[in-house]
Amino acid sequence: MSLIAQDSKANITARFARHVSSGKVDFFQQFGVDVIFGKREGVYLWDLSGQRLIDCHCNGGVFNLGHRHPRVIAALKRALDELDIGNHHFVSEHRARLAERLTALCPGDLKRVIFGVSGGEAIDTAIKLARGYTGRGKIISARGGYHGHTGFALATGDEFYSQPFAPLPSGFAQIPFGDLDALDAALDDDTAAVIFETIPATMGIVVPPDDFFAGVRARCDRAGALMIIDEVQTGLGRCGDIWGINTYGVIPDILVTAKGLAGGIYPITATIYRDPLDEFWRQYPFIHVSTFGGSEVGCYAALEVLNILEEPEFLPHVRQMAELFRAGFARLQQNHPLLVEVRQRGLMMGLKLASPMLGPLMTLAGLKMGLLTIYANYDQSVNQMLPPLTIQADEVAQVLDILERMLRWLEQTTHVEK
């Protein structure tokens, strides 16, 4: 029996409303959104009432190999006919054989690894890190920025999310993202660490100077404050590098990897930093616990992630994608008026708009017209553009098809005129 469109879909809809979340319920009817997610696959999500969408969100970067990768699905397979999530208090064989080919993959002497199931455990463990480390309290994040739901990653982030909860934990500080004068004059003796997202997703794809991360780090390090960077959605490819931090030539002392690592398949994070950092864990080696984090199953499955991540053709076929988008928006810009500024750094893509109505409508459209497309929450004029690194030319090609239909209903919607 199949496990999709088990009920109709009033009924899973009511049943959600009544045990999960009634306010997405109420969010969704209110903007005419019916759409329930059934058959997956590669770059494609189905509704259950049949429709085909070309999934641009990713769930940010969730699905960075495509909807159910056939050989991520036989690597957790494998990995459930022996093993279980292991036992955190313990060594484990296979947490060990993960870090080791993760930190291979990173740059500098970012040689440790703490496993964790959620990106905001993730960076809470950063955080942890840094004030444990340093001795110090302060933290610097950037105004409209997202790091997360748990306690300190909410610290960090954007008031929308954080408010509600008041009152926060103390010693958070933000600043405007990439303006280093705002830097200099939050850096102080009590600032344990800096933390940015490469490219802030949430923000509207804001892809800071070029220079912006290097006067970081200098800053960082005349202030003895660590760098940490948030590669939650910009990593393992999807900026064109394995990390988007190497695409600025700049190595942090913490750096937070997360959704893509799990391969769409298997719940798993991970928080990298510098060798000497781990002079503070060493003392302290059971203060920090995750339960469920870097589960043995999880582990195996990440593992082929990265076999997959490193074929020798797999980033220059992202960078291939991108130049297409490239010369894809570029056209779509001219003929569009209403498509004001595009915003990309590999496959990590926003398209802004004249207005900020028009990012919601977007969406919209673009669910009636089959591509699964999200407006970024604090600048809802940007809608974002991340999809499956595994994309191939002809379906990039029929993203472009539909982002054509989809601004050109928008111009005759709001009746613009190009």
Ligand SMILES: Cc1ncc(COP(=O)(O)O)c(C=O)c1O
Second form
Amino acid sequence: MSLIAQDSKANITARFARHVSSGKVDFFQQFGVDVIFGKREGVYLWDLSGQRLIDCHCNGGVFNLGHRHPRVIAALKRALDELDIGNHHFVSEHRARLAERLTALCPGDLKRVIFGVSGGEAIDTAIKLARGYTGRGKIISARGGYHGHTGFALATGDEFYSQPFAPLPSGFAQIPFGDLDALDAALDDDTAAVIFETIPATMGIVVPPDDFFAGVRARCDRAGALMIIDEVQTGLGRCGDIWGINTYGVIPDILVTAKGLAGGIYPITATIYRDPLDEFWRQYPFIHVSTFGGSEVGCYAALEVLNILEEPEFLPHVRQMAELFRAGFARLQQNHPLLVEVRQRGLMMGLKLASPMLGPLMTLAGLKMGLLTIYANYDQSVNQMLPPLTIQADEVAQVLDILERMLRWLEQTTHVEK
Ligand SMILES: Cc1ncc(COP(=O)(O)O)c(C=O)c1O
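After the form predicted on its own, can we look at the form predicted together with the named molecule?
Okay, now the whole complex, with that chain kicking things off.
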């Protein structure tokens, strides 16, 4: 018997409201959204009603390889024949192997890894390392950036999500993203690190100019502060290179990767850091632990993800699909004045609409018409478009077709003249 749809949507929703989150159920019901994902495969997701959607949200890059990539599933099944999560206090053959392979994909001397379970945890680890190594306290992040909802990660982010949990850890300062003058003003002798997403997703897929990160790097070097780059969404091929920051030609001191690292089949994340920073952990090898971080079975799933990413045709394919989207978006823009701006680096894409109420409407239109795209939380005029990197040309054409219909529906609903 299938694990999917063992009960009616109404019963599942009632049980979810009773035992998991009544607030979420109320939120969705208010907008008439009753979607519950069941079957999933490749670029597609199916609602329990049978409706098929193309996943252009992918949980922010978790499903970079599409849903349930057969090779990643096979690797995990194989690992389960012999391994379990392992004991995190001891030397591990499997964590060593994955760390070696992962760092071989990193530029410069980013050669060391601490594994975790969630992106927030991996960001917390990066901030711990920056403070421990530099002996300084201040952490500078972008206003409207997002690095997760755990301890230090929460403190880097928006007040709406952190204030109910005050008092927060001290020493966190925020500046406008992309503003090097503001960075100059904020950096001081007590700055441990500057942390940015390469392309802030929750802010609305804001693609910084090509020379921005070189400016950040130079300023961090002058101030003796570390540069932490959050590649949780932009990494693992999303921007047409292994790391989004590679497309800016800059090497950070610490790089965080998460979501897609084990293909959406197993939770595993990594905080990757430069050799000299290891001086800190050498003094305190047992000061940071994560029982499930770098689970040995998860390492196997992640190794298979890296095998796929390293295939010679993988990144060129991402760039080809990105060009198809670029051309398609340009056509959509010609016919639909509501689509005011396209933001794109590889398959990290955002569609900016004429007003903030249109993003959520676009999400609703997608749910009706078969496309999962979610508006950016901090700029609701932007819809995030992160399709699986394995998407094929005919599927790109389907996405563009559905987008055309969504935009037409939006124009009719909001009475915008062509
Ligand atoms: C850019 C970025 N960093 C960090 C995180 C936190 O990851 P997690 O939800 O796995 O803790 C997220 C999650 O959406 C993210 O988008």
